[in-house]
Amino acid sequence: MRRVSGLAIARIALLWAAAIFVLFPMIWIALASFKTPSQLNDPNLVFFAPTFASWENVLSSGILDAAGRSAIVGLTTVLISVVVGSSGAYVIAKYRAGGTATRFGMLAAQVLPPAVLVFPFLTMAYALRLNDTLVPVIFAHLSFVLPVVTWFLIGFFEAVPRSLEEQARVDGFSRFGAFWRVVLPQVLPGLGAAAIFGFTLSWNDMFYGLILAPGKAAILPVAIAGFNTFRGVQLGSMSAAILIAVIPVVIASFFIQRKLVQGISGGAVKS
């Protein structure tokens, strides 16, 4: 009982040990949102009178029309994804299409670095006289947001029985019609869960945004990063836009924790 009691209370102090690690910077950027910068020059400062000045800047700077075009972007990547991303890990589960090679072969833009793959996407933008606007930008996502949600996906249509396909054809559906109104209803909450997944990642990405799109098209990490000006980081107003940033990605992450580990480990080989 003494060491049960004794692993529990470690379990515990480790637990909000984590917390406090994760929880920290947050509560920092917190604080640095409603500080003067005068308060600002002082992070031990924990007591003081909040300002709204940096917010008002914040609000007032645009960042709301980029956290807009952001979650334009976001959507668009998403919806091709997973359109197209259940499709093809529906054939990679049921059909073993490609082998293990595609499995592995579809996350190579993952070990690409961004600089590679960011100048075909601006040439082809400069080409077509698409330069500046959201759509280079959403082609760029695709790039890694699609192979990854193909991925997390694998694993959630591995898991659906063959039989009920199987019988679904019998009782004369068609591949398409057996896919459609029997595999896919079973793997929603996947989908649900790769949809906010490949959304996070599209909302946190900067370097394309920043390349393809560094002016009136700009996205929410890009106009955050306009803060830092030839005179120094705005560091309350900074705060404050990351905190909008955040709140989103922080929310999404809570509804698809549970999914998260199933999907990624999913879309790997199966005995």
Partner chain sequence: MATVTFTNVSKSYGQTQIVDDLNLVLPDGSLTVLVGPSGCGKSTSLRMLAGLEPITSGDIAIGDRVVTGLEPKDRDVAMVFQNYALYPHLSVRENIAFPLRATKTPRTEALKRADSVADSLGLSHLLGRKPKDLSGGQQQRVAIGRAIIRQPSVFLFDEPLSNLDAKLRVETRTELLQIQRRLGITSLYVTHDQEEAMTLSDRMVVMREGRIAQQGTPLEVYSAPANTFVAAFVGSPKMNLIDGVIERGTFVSETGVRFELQTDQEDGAVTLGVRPDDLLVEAPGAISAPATATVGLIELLGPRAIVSLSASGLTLTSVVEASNLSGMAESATVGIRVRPGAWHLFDRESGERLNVRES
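Positions refer to the first chain, counted from 1. Bear in mind the structure is a predicted one, so any value in this text is a computation, not a measurement. Here the rigid core means the biggest group of C-alpha atoms that line up within 1.5 Å when the two forms are laid on top of each other. First, how it differs from the form predicted together with the partner chain.
Comparing the forms between these two forms, the C-alpha position of L14 differs by 2 angstroms or more, with the core used for superposition.
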Contents of the next structure:
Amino acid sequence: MRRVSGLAIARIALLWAAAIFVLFPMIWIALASFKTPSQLNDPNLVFFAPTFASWENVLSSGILDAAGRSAIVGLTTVLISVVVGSSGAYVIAKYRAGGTATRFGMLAAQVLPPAVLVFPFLTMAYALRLNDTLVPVIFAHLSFVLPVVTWFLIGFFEAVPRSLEEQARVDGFSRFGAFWRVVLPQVLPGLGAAAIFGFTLSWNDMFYGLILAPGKAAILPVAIAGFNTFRGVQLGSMSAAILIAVIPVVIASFFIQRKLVQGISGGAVKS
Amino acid sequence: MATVTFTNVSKSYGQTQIVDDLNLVLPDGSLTVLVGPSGCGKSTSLRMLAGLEPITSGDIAIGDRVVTGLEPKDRDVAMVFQNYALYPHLSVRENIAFPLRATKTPRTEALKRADSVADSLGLSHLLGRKPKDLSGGQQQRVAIGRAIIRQPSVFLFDEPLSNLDAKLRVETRTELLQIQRRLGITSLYVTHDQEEAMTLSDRMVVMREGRIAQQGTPLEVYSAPANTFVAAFVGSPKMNLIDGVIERGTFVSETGVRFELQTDQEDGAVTLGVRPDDLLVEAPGAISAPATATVGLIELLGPRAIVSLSASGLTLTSVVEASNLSGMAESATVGIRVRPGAWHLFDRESGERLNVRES
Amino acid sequence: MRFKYGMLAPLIAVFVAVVGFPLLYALYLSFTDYKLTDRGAPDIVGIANYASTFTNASFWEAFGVTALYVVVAVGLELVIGLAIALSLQKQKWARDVTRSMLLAPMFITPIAVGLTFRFLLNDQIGAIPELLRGIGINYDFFGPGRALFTLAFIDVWQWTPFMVLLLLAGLESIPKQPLEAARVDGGGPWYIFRRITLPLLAPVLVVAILLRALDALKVFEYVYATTRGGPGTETQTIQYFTYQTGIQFFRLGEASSMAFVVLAVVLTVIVVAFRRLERNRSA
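Instead of the form predicted on its own shown above, give the structure for the form predicted together with the partner chain, please.
Then the entire complex follows, led off by the chain already shown.
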């Protein structure tokens, strides 16, 4: 019989507490999305007859269109980031292209306060009559997704042994052929993780969206915030909208956790 | 099939000269081994031939074709890397077929030839596996299979055995040699292991600091090292190198140890080289030599033993037949002499070999 | 060479378009009196915006608010995150599910988190104040002197998982031998943690703290979702203040100069942190 130490009990208790702490708000929101407005005002209510009124309301409110716009912004941003980021990251990692300046630029761009860049985007959007469209939002999201994706990929490319691409070149491929056919397939899992992470960053951003496209082209977080501000507080619909925003990324996150650490820390932590 | 020629090839990074004016001919169908300590420029030379490193000056030709400046893919060479560089995302069959696929051979034909190459290497049962599911020896074979499938003009080997354990290394070495002989493809092989170089090569090229220290057959290099560097590098255990002077045909070390060489070398400062096998030890009680030494460590290696000796400040190594070890124990005093004729003299200043005979 | 720069060029082009050019343009804006409502070219006003930023008491107050917020939030995240990471490391049962669940909050859009807690912590209809009342505690989460800590608490809810993620990876990359050697040498768990684990984890800790602090500095959504800067200006964070100056009062020039002051402070913090790190490494 193994002795259960006090430390082990504390450990289990901490994890249970953390689990409850994490889950309670999510469950409460899920419950709230099935409550009537009057039920929502009763904080003690746990068991009740569910109503789908909030869901019907939120689905007819254009939230799905907003989700669609968020998806367009996210996918476009990630696609551009992955295409130019992977080719750039490859030569930065393997050929030291651009020197430390490029590398540092990618890192520094990640700490830029969004307030620095948002006003130029806004004035340019006005000048080009693109305000309240998705175009400036995509540009703005590129400003933080591109450096992050590139930063991830530099680390992943560095982990690919150099001899692999040299072998491919001796075997009959050009430099680009070696990159495309041999090196890129090696970083595919990392590329996938970087793409998903970049997508969640774009999907979750509200600051740029709120300023650059507050109206008819509102992206999902802005639309969710709208449930709270302009039509008075519609708690049920807001809860349903929150769930719509949360569920896809939480599912996506499940697949990328391991790769994420390696990417974020740029090799400071081996996973 | 081709003769490979390096003409005045140099390579430098900024101020650092990696390879300095290399002139080298790899005869058609031969296996040449480049050997030397790390940083001597041997790998760089190989990579310049592969086209993976640009050349600072000079030319490399494969057959009649000058390949300087060509991309690796246009040189018709195949290479086996130290870590095998197998493509992790491809199966064994696809790995072997890869060079053919890269050069646009139809898929079915490429795979058919991959199968027959795999068969010749005893890999048939592994065709569907991924590299990570193979042992080190199997990975090595796949890398070799990938190199031979295209029947290139030149094979390049960059320390291909150094990641294998000792036993497998010897087996694979033999196998590599058989494959090379069978195919008769000109090969350049790089290693830091002088024993590997000795056993494998038709011609052996010892490099030091970007230059050729000596080239020749293994026997030539072993029996007549051109300088103290090669003398110390080739052969195991290491050759004894002793600084001293010649006085009327007798060698006297700086610390006073005398060896009667009966050489016609004129008197003056030299470095004497004696291989451990040629440093004879006389058991206590049977000492007739003018020099004596104290026995240090005795390391038994089966039929022979390596005996460390110290003789008035000199540390020497001798290899002794196990049957002659009787009476020898640590800290015993023994006589030492040099096997007649089995010595090498080098200029003390330059380290170059002095070509002198026994008088 | 051609290959190298051919591959790099698209990245540089996009990067300059979305970061480089806007950055320079923002710098230009910060020296003008640009207002969103103006027509025609703005006037160059030199360092007037910077001068007014530096003398703006509200700006510095927002700075202080943000600093307090960052210290409280990141400090708690570090302690809790380390405890959870240590616990998770030993967790064998339902390992992947446990980890995924505990890490989920960091993937939720912050505005949703903010609104969730606004609802959950609401004094009248929130479940948590009600629960607290049940055990006799009356606590208004968004009351004076408390709102900022509530915001920090929301930050802790969402971002402790990030800490856990990094620290867990750090813990798992610590070599086993020193820990085993310390146990053989007779160290207790606390002693081993303090003398072996923590020093070996130090580089990861620094990276984690830095990443979290830089991100917490940008807090906006929670404020926007819950307090809108109130009560009074107690929770007016720097990002929210800049947003108000630029968007609600249309003073883009001044807002840009504020953003640059923040950037300067951020860069200083990073440089100082790295200097420290280097010095510790060489010492």
